Amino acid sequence: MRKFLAILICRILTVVGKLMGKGTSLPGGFALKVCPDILRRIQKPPVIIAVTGSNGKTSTVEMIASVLKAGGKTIAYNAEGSNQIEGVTTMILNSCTWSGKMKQDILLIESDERYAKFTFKWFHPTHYVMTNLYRDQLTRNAHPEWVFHAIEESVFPDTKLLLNADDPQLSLFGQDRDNVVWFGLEHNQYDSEIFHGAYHDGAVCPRCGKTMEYDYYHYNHIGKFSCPSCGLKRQDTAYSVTDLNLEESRIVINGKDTISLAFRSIYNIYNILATYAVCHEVGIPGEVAAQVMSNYILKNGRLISFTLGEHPGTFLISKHENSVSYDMSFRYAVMEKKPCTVVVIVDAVSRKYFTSETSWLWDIHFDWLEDPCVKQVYLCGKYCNDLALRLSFSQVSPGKIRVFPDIDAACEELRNKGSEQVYAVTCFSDRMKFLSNVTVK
């Protein structure tokens, strides 16, 4: 009776929530109050894929869902990105029968890295994809080591792990396990033997604390690492990007499947590779995955094309309080080596909770913006002066920098001068404050 009542309440509140424009966590939250172990009671599909990590969860899950559907699989997944236990519960209860049975082939779950231990207390994924571990939302997540231990509580012996082999912190999950699948990038022309970043979270071994060595870096602390003291090292991969050409917008996986890139970023290539790996592990041919992901345009608003006056533009969603996300957006902006203006907006640090904590700005590698192709840097929003102070300690020339507390005023100035490419970099919390001033393509 409690199971049925939980499903009923969840579905009623979901309908009410849609009419009121509310989120997807509330129905599941009430269902859990009625039946705290409801997730254990639901009969789930034989294949359960979970995706977690600091960055790339939503994009990876979206692509996995598309590939699985193209491969003929029926799936249930949290498409809205509500990834804590309440949101996952809402999705599962709205996807099962009144008796509590899910008839889909696969259950696909995006899981918040800190709260996975609560969701997977009641059931275990058959396949668990981990994308990366970065500094992310310091006010909630402390440090990647803390997040590692939070995820650790959601890892069980019967689950096959699919791990980013190029992330030293994540590699610890694969130690002394047989059921691990590794994915990563092979050495390529975009790698660096020199570390680029404001800090180095791979400087010491996460297992023994001694100095780590790198043969090369793909970006930040992601690369080919080894510890001469304890032997921790990058593992050989089952799924690899064996050929990478950003100029031609293509990658080759495992030497055979070519994927054309709609978004030419090292960052997103890992999401594509993780998608390819887990879909192949559950029976989807590589050529099907490659066909679906070729020129794939994400539907989650992470990358948006626009025009502002005579300026063509690209809007890059970059999580506030996540320095690697910003680093990769700036790297993307300078990759073309064409004259451009970069707009950086920090007006509300978070859309979910209030904080005026901006120490995370000091973790961002703003030196990317000193590249000669960047002609102007607009710093906008409530925290524009925090941004300006941070950039005063960077290599960015002061003559490039324009400071605008008013985002609309910055857009108006840009609209009335120039025609160079514009890259706008900000978070979901601030995106409409910029996009309301432009024409989205």
Contents of the next structure:
Amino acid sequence: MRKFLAILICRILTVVGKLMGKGTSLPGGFALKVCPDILRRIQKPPVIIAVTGSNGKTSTVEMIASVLKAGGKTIAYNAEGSNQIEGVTTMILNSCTWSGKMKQDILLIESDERYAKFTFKWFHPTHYVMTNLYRDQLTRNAHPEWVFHAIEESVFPDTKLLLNADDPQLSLFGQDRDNVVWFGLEHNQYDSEIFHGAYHDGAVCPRCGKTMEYDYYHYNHIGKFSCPSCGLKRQDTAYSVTDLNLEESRIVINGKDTISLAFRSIYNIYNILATYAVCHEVGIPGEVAAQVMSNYILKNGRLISFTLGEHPGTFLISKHENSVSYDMSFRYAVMEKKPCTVVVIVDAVSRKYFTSETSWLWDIHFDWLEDPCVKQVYLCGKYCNDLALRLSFSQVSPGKIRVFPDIDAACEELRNKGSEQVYAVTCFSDRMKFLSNVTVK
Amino acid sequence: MKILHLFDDLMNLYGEYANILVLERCLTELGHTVELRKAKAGEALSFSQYDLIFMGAGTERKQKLALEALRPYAGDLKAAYEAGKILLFTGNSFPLLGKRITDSNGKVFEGLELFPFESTEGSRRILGDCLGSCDLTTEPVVGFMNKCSKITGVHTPLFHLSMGFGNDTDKGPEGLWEKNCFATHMTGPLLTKNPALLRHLLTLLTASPVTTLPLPHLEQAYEVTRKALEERKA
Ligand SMILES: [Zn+2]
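For the form predicted in complex with the partner chain instead of the form predicted alone, what are the coordinates?
Below is the whole assembly, all chains and molecules, this chain first.
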């Protein structure tokens, strides 16, 4: 009876919420009040895939959903990214029958790193994908080891883990464990033997604290690591990107399935690989995954093309308080080798909560922007002075830098001057402050 | 001018290395030759030749590794402090200077015992922007707190917070200031966020008053954050 009531309340509130344009976590929250163990009581599909990690959860879940559907599976998943227990509950109660049975083949859940333990207290995923673990929103998440321990509480022996083998901290989850499947990138021409980044979170071993060694880095501290002291090392992978060609926008997985990239970012390649791996584990042939993900355009559109005066432009959505996402955007911009202006905007650090915290700017590797193809760097928004201070300690020559508290004024100056490529790099929270000044294609 | 940055690979959270960058830049602009040593855990240490010794914030696990690496040199560090050397310990390197640290599992770690305070870690994170005052300057101080411990037994705090969590109470006294030892859980990084504190440390280091900084954006950034925090508090 409680179960039925919880489902009923959830559905009524969902309908009301839709009319009022409210989010998707509130109905589930109420349902949990009515019936706290509702998630255990619902009869769930035989396959439950969970995805967590610092970056790429939403993109990965979106691609997994597309591949599973193409492979003929019926699924339920939290498409809207409400990834704490309330949002997951809303999705589940809206996807089951009135008697509480899910008829889909697969339940697919994007799960917040810190709150996964609350969701998976009630049921365990059969497959648990972890994309990466790095500094993200430290004003809420403390630091990656803190998040690691939070995730740890959501990991159970009966779950098969699918882990990014190239991430040392994450690899700890797979130590002394049988049911783990590793995925990663093989050595490729974009690797570096030198560390690139403002901080090195792989400098010391996450297990014993002694100095780690790397054969090569794919990016930041992601790469082929080993600890001479305790023996922690990158594991051999069951799913690998065996060939990578960013110029031709393609990758090959396990030597046989070629995927064309809509977005040439190493970042996104891990999301594709994770998707390929978990879909293969649940019976979808590699060819199907490769076909679906070839030239796949993500819904949240990490790339937006625009024009600003005579300038062609590309908007690279990054995340404030997430230095790796900025590093990736800069790396993408210089990889294109076009003479360009890079616009960096930090105006509101978060759209969800107040903070004036800018220490994460010191974690960003701005040195990428000293590449000769970058002709100018515009630093804009309320925190332009913090940016300017940070860049005065980077390799970027001061002559390239322009500082604008007013984003509109920066756009106005660019509009009236030049025709080079523009890359705008900022967060969702500050996106419209820039896009309102340009013509989006 | 000799500066020692302790364990920059271990205690590397929240951009705290920038404290050293701004000090080094300002000292150089003031005409001093700066010799900076970045020491890794396990390397032999001695403190007497340094003018300033710095350590930043790390994870709780790495903080304990830093503690063990420093332990053999606790006496030497105390001697440097008593000789009037400048110690700047920010984030969770601050608790290392105390008598003991108890972690969230109740495990006790003996501290370096420069001071008689104690630190107790919990499983809840204490996070938030900070605004406060400091007897060293007339300007308000700004920063951020990202910690999981409370500290008791400090009699000479560095800051008095009007926003943020102090040593053991909300909006309470925060940090420690004794002689030339400045310790605080406030990150920011502290010296990139607070021009007055930076000037104060430069004055101490150079033994002549430093009234202007060769970093115009630092002063402007401070004004923006101070205003934002004061508006938030109101
Ligand atoms: Zn090790």
